[in-house]
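Below you'll find only one chain, the form predicted on its own, shown as structure tokens.
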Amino acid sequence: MTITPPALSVFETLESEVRSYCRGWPAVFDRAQGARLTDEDGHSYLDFFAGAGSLNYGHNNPVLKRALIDYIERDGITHGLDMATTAKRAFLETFQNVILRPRDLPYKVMFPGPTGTNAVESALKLARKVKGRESVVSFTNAFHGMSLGSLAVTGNAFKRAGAGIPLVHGTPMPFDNYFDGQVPDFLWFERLLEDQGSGLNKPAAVIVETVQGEGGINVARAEWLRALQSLCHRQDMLLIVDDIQMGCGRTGAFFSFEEAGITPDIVTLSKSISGYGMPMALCLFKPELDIWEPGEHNGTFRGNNPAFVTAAAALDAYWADGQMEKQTVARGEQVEQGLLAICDENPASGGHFRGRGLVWGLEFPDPARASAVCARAFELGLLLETSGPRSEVVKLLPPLTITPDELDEGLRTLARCVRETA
């Protein structure tokens, strides 16, 4: 595919230098459906990015689009703050009946501002309010958002530096396998908690991703997560699972922590909870933690009613019968086999892979190789991004609704990119 980068335009002359994705994908996109986007020149791109995990059901999913159009055409409420609306009621009832009750999860539902970082901010505020302590423990290579509270529990040095002020009240601990199996799980963490001379203030909570997406597709073992929950219980700390990118079925089950058999005290969801790529976020927590005063955490756009409509439609369409989880696991096995073949075919690259469900990473010792693979993929009509602290991992995040043929097409293109960037 021959792609002509857009001429100097309003994007370069008016938009801030902070823009990023458009630099790696120099095209002006115009339409999208399913797992494909089309630019204004008619070039088609297979999407292995899925809106950074916000489009688990693909672009302009027809089932969700129909529900949204019907709602808009009947003049349904668009903006509602936290007022009671029929759209919110339908979502809450569907979420309770399709997601919470079948999993025996007792959570209350809070609607913070409609972004992932706002869900994290509300979780951190609530944990501190409940426990009366300031410190929160996070993990190496974590990513929890770009607002100040979320940055304080994020590991990436480049992103943290953008805060411009000291990021306090967050303490990092080693994520699973950080020491390559050389150190027993939580040895350092528990020693600090029990040592009165360690200097570690008693934490209110621990926040964790079961799979670190931006951190490099680092997958926590189920036994590690169970041990973390046990440690939190013993030490009177709340366990927060950030499921913003890995929830809504990305790893197979609706919640990424289900495989481990744990029940976090607080869970954050955003990205694909609306199902259609519209802003929406949830903070879920056990009922006994619901000590908020009315209006103590609010936001003008926390009542995004069109998102409630598509969210309810997505739950009904994809989670009522249990088939989505099975399909995602099968698609994940297809990706795993494809990545195994790529690594076997290119042993000199030193590449290795890891993942769960439909989130996978192909890591190279040389970060420049990962960037070159993604750049070549764009030229061939495949959207991929890098992740990891050095951008050393090629990240695969296709829609959950992608077909086996589309998945094979993308994996063949990826294999070609690895060969051609040797």
Second form
4 protein chains.
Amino acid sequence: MTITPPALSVFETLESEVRSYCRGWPAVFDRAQGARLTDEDGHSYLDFFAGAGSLNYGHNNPVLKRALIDYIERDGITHGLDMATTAKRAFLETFQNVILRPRDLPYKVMFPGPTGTNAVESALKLARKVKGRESVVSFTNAFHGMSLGSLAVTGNAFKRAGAGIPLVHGTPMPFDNYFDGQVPDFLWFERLLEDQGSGLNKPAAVIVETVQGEGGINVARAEWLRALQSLCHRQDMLLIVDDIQMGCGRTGAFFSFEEAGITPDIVTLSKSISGYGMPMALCLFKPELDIWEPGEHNGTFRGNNPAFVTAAAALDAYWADGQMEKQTVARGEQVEQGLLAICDENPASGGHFRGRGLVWGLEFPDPARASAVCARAFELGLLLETSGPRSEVVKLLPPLTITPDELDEGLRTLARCVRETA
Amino acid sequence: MTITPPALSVFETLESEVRSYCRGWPAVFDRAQGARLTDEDGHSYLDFFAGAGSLNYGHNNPVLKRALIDYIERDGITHGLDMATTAKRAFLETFQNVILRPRDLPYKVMFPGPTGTNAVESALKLARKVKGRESVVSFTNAFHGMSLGSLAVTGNAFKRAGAGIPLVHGTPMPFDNYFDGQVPDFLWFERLLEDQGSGLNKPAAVIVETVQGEGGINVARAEWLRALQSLCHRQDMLLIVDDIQMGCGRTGAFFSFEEAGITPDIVTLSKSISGYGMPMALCLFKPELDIWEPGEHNGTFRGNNPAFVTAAAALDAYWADGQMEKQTVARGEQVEQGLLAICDENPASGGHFRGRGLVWGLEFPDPARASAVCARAFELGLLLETSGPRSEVVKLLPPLTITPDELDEGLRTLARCVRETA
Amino acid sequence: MTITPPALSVFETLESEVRSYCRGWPAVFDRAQGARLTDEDGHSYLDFFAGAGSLNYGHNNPVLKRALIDYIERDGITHGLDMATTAKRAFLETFQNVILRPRDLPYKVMFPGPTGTNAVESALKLARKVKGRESVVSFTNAFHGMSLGSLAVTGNAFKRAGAGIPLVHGTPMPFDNYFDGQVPDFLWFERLLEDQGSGLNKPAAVIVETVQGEGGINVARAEWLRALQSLCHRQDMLLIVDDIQMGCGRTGAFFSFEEAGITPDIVTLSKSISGYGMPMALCLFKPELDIWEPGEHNGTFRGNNPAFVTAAAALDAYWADGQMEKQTVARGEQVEQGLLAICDENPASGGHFRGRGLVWGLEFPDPARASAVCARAFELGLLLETSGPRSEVVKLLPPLTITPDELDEGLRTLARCVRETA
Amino acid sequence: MTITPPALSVFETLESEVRSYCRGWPAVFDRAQGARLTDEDGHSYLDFFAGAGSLNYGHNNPVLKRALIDYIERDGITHGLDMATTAKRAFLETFQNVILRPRDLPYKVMFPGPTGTNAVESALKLARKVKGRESVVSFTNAFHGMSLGSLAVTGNAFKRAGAGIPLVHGTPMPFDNYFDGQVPDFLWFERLLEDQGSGLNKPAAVIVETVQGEGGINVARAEWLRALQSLCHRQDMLLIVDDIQMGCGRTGAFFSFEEAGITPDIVTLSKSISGYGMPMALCLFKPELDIWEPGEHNGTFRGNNPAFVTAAAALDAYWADGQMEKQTVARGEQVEQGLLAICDENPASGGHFRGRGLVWGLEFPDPARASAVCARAFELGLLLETSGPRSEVVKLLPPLTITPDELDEGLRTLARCVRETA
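Having seen the form predicted on its own, could you give me the form predicted together with another copy of the chain?
Up next: the whole complex, starting with the chain shown before.
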């Protein structure tokens, strides 16, 4: 009897070895709705990853879907470079009325290209141009993107090595709680800035995530963020908040920095801004920083108009009042209870957890355990990913629109995975 | 009597000063079909820019539109990171069957993020990793993108200055015909490589466009491209063809380098690859270069599945046979005749033209004339842009699907603009 | 009556504005012997600066002078590139017999050019070549030289700005006691090295001074140096001790790191190595690091043979036994007593002091006071300089051969200056 | 019978593998006078290398020797940092009266440290500071020094690789005659500067040697140098002439650029400026460029006063009238005749020669032949070195004070070596 090995799929034969998520989730996904995906064989998966934070309103959200199909049906502009279009105006007006004005945020809006790294690149360019300095400070375990400018302020050694050139002009500083409270906040950073002999190249800007997603769900305290803003003001550095993963309501408020009461000089948004998972990004900055020359930064896909349509629809549907924020906080408490129960039930696992809004991390001393939990979760129909420098943290990032029941289901599955991997 | 100034639009008050196309085309566009856009006031414009080459099949192409709406309607995966999906498999298989296999191209396919600059960044990273060298050679008047890695191999001084840091690790070499035939091809480049005392850091790779679009429609001859490939082989450098603007049939064949009979080591594609103007990009490379580690380069919007759907539909509809290529060549001859007539009619303008397939440039000694031609064209309902280091070239980049009549109409309008700006 | 302004000297009209010491000491010096200089007007000055540590054996030391004149008289080789010469052999043998062998130090000896910065540049090159990494860690307030490689690991912001390019590939870490004991030693450095997400480019080497002279007479504790060596071993980084100012007996032992019981991988020496104030420098390294190709680093003045003659004479005269070290320790105690008395007498000045061997610093909270002390000292015939990032430290650096009486005289003058500047 | 291997010398056991000249000239040199060295075994060598151009007045020139010993005997200041001293004033006044004023050169004088690379580093810093740009253009096969700033504008790939980091901020341009007249001078350089899309970072300065010594005795024509100066003026770039090896009369006139009638913005001098082979260097620049802050560039051995004494004595003895220049030109003609005869006699060797003043190169198609000629010359008591990117050029660099008979002797020996290596 001969055994015929299964034919290799086109993913294995044609697609580059660089692919990654598909290795941990060996299925071919076909359809999705809300918090659920379905694969070709009809298996259903509960999504606790939400496109790495790009699907805050769930997959194929019906409200946005309707607006999107209408727009396509009527031959609205699809690709618009940076031309003025009806869809862009609608988005800009909605963004102003629903987001900026109620929060008293004075930002100008730039369309820097449709991805997060485009937004970060434009933010860094602008900061350097405004201040006339090259250096930028980032934080330990920061993640800001894969193009060279963004990668230079990203912490992960493996990703950095991919650059193939030495990454310079960036200096890492300790993120909040990096020393478990052993060291006063900003002691090192401030000393370097004040000491004319420190050897630190004076930075143009500081770039920070309020919660580090890729870095392991490290949550900065509000007072730490306020102290950082204050340090930036005292030392004439711009404060850039990279809100690509944590913005658009992930932590509760629309911007993740609202809770801290700070007003960054520059803000980057992407991932869930289109609402429908379509590529879109924004770079926001205080009007006095808008010293760009026309066309000084450009890009082909800055005008992804279908994304403007769903983005405006999402803002209208979810942010016209404070309902969304309240709901996220409530769901977050539900997750917190679930994780607490898991840790109580599994004291030997050594796991501990942290989070804000609907982004949570469950850390294991042994990275292999985190990996095993995610692998088992996949078998049980739950999509979970790890993060952190050693992939030691199981990351919970469900859609904000997930129902309490779904959330509960996912948490129960997670509990089972933790148990079964003991 | 008091005059009420017109209210400033949200584009003027809220959007950053960096916006550019919208300044030359002061209209608010609403809908589009094929080669025509319509603004809010109902004016119709004939599109000789095609989203900077992103709309080779015209706006909202009905074949692709049908496939796209069907996919959205049935809740196909929208945002898929690098997960395996039905839509991605369909695209990969179609790309292999319709494009790679018939051309005997052995490439692996990478999804580097949805924009051209993502593709270029990944190509440069890979080349540096493979060769273990930092330096890359680019060409005078090259354009490869706005993120730091791509910008360092881009020629334009104004765009480069936007980086705010010195751009290094790149060295420019003269593009084909840079010295009007005064200097043998690659004389300087080859001497530097062979001379151990030249001071050139040995490059990992050479990155080239076969026709420089942003650089002024500079067309490299096939023999120059072959000589470049040969030089790369002799000197152990990888050859990267950036086919972002010139690929997908713009010059006739699907890849712009086919005519020269070369096989680049790495190819970047974007702009018209999705066919519908949606963000999508590919990085192709010879299988022996596929030394990426899983996840070494990543990005949130690598799996823009609706774009995969339209991309596969476009390949099926237009590239299953040689019809598209023949048609583009024929249309190109029509443009050539039109430009010849214009130059004959306006000898005093000093204009001369060049191009391949459906990308053409009409250069004026005085950049102000090129600008005036485009401004007048807008008034007459024709969208035209300039390119070149001094914006001295009027660029013709209509959809490949434009009809002969539309093409004729546009050329007649262009002729009128040239006349009227004398 | 007309007043004729005094003619400007050639120093003011011809020499560049970059000159500095001559501004604080406005005299034209003519002759010198031991610890005393004499200016053209016959004024005598007691030297508490010793050529910034280049004249440890005093000015024109008679023993060395005799050897030098003999060598010149007999037409010994003056300029020898890196050719083998009698004088070089004598130096190498003496250095081996008197310095290396008794200390059981296995170093190979490189002549990197005659200045300290040549030695540092060669040390950094070698470290990078050995480890295949670009980055080097230095310390806050480090001083390693003015050429680009050395300047990149130097702390002073004013000197760094002189580079005219962004200085990269270096990262500063806190020197010993930078936080007054608030923070455990190497907490930050070690965390960055161990955390794969920290964003620190893994360093090839660490470069350190055991006592920072230019940085303000900051004295590293022996246990801190040992912990640093241990960290370097654990993390596969080379340890470079820059002993240019503190070597050759300045702190007591010949090498300043002997007291700590460490064996750096690479050591740089210069300043007092020739003994007579003539340009000479050495780079020492463990034999397994000697992977230089012949001629890979070179320089015209590597073979300053008269300096080899005085260097060998100085080693013979002062280092054949332990006398010099004992004497320096004794003189250091005399200085310590003097400074203690000064601080006791002037509690309001807020001054405090620190030092080792014959290098001491008296710090004032107000930099203007330190400056005033030095200015008054000059009037009273005592040469003193400030150091530190704000020039807030009066630096005591007398020749090691100074007599107790001379030392006492200088300390009394210093005390008077402190009093008179209150 | 046992064979005792000869004991390894301290040069082999203790000195680093980086040593080079001593490998080709395996002798231990002891004494020297004029154009002759004597080794320990009493063998005499005629010096056609002159300390790589540092001994233009011969070894231990008696006039300078007298002044030097007198100075040392009377305890003149030896090490003076940048303090005003009698010896420094005498040098500055002599330099002004004998060199600058008669040539109507307005330069300010900076003492940048005692080596050539110190001078180049200071020149590059100043140019970058003045122009506010990072980039500097150098030429193919340039040699400017071994510290990082100088190395980045040096051509030799082997030396560059020694840096251990990518050398950036420099761009090589073709030196005069790089293409054997095939290409108009500066065609490439000027096109890059004028084309806003070229991708060349606008340079702060151009650094050039009028005759490239290490690069293979490549002689720039006067008209090429004038055209370069003119290009620098038109394009707002500073012109730096590195006259370290070719200045101090090597090509006839004191400055090598005098013949071309140009006035560089910045000039570096070292090697023979002290006259006696002692470390000393100068950086000269137009007064309006003297924007240094006090102490912005410094260094321990900037005040090597014995070198100032011999430098002043050399200027007085050799440059008070035009005798030296005439004599060098005459000696140069003698060398030219000798080389002509050698090439005539050995047509098969393919050798050809070039030079100016008393710097000449005899190039062989096969580098091994050049090497063999030098090796045989050593056996016959003649010191000769190779240069050029492949060490293919035998370099003739005798003291300017060599007698016609000595010159003839050396040329005859060289002729014999060429014959015998056929």
